[in-house]
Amino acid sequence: MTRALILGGTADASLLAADIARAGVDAVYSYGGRTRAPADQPLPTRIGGFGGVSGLADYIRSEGITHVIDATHPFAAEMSRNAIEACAETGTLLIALERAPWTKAAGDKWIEVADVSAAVAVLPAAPADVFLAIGRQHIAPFASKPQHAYTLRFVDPPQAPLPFAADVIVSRGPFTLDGELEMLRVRGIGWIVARNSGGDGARAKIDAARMLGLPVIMISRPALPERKRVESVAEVMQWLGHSARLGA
């Protein structure tokens, strides 16, 4: 009998999970917690790590999973990481939703990079206007560049004090094309670092960038050990056993 495990936090996750429940599976939705007020999910969800691999092995024993979707973030490593060991260590069934990555087009300024680090490095050293689109778990090692003026984008408020300033907006994606070629004008943005998360959700401000002939930093995502790994929830479906169901 099928009992599924979704690795979640991202849209497409929650399709994912919208789909499994009108299919009937038994499933549970689990967030990393990291997102203060998550969106409601048509499963039974749980919120906040595992422990690590020990715990996600002994959580999937506990639970009867006989199948886990990690369909977390692409730049979720450590998380993917884990789930890649607990499963080996249970022998539980593993399945990776992950999105394609964005490829460079004609007219785009990309500079790829490796890290995060390697970001900081780019970026001038005379002052400019910088949207940071990476996620508030990894500005930091920004504050060696103080002299940018910095706009972040969060889906809550900050609790704690950023290390450095920054004009902080609050708001959660998708976003739109004309909304973010708005946004960049407005604040005369002059550079963009983001990571290569693939998508249709966060893509507009690169399509913008492109329109408005902005350099981009661009972070490749992490290298994983090798796993199966799909783009689309029709083909989790059919791993699981089950036709998708989408808009049913």
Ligand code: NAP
Second form
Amino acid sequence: MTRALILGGTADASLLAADIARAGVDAVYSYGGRTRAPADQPLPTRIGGFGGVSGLADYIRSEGITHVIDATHPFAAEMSRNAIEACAETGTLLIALERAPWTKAAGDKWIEVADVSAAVAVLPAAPADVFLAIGRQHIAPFASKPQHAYTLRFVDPPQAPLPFAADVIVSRGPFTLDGELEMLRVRGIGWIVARNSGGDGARAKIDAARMLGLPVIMISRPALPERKRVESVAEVMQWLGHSARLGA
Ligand code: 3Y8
Ligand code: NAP
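Now that the form predicted alone has been shown, please provide the structure of the form predicted in complex with the ligand.
First the chain shown before, then all remaining chains and molecules of the complex.
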């Protein structure tokens, strides 16, 4: 009897949850508990960490989970690694629903870097207006270049003092091209730092940067161990043994 665990927290995970609920598959949706008011899901939902690999393995056993779908974000590397280990340990089927990375298009001015510290290093010495579109958890290294005027974008208002002076936009996305163009123009942004999240929910800033001729410091995704990986909800539904929603 199928019982699925969705490791969620992304737009794709929400789309999958809707199809799974519609198909009547027994499933539970899991958030990491990063935001104050995550979007509601049409499935029983749990919020918070499992307690590492062993916590996840215990959860899988106690809840009788037969299929794990890792629909987290490409940068949620620790969760993804834990899922691979816990599923190997418990002999549970695992699939990743992971959108393709954004690829550079004609006109894009990308500087591709491996991680946040490399992104800081690439910023110019001369003061600039910099938009950090990388959330809240990984901004501290930019304190080493306080000469810039930073704009940050968080899902929730900051709970603690910021590691450097910055203007914070509070918005959870998804974002629109017009909204990004307006924001970048009004703030006179000269540089954007982004992570290669892929998907549609945050790509508007990349398209807006191309239209405005702005450089984007693009942080590449962390490498993950091999695991079965698909890019569409339909493929996950087939893997679960259910045809996707007809006419989807
Ligand atoms: C808690 C669930 C939807 C889902 C929205 C997608 C789209 C917007 C792109 C920018 C980039 C960023 C950030 C981002 C994207 C979608 C999607 C996506 C980037 C929510 C959500 C949770 C989170 C966690 C949050 C992180 C933060 C990252 C903001 C819900 C809204 C910057 C990633 O304050 C914090 O601690 C926030 C932490 C992880 C990265 C970071 O390190 O700060 N996402 N984002 C999930 C959980 O608890 O399990 O609250 O409803 C989901 C979404 N985030 O309904 O359309 O790709 O699916 N989220 C990045 O670098 O790309 C925003 O601002 O341009
Ligand atoms: P992470 O660094 O890979 O995970 C850190 C720890 O958070 C995990 O080891 C796990 O704790 C817990 N965790 C993460 N996702 C979880 C989930 N869906 N359900 C239960 N526990 C979870 O994760 P992150 O990058 O902070 O991302 C957290 C959440 O935000 C994920 O749901 C992800 O999909 C979503 N998100 C992240 C980004 C991003 O940029 N990273 C962007 C959009 C959405 P234990 O070890 O205790 O189990």
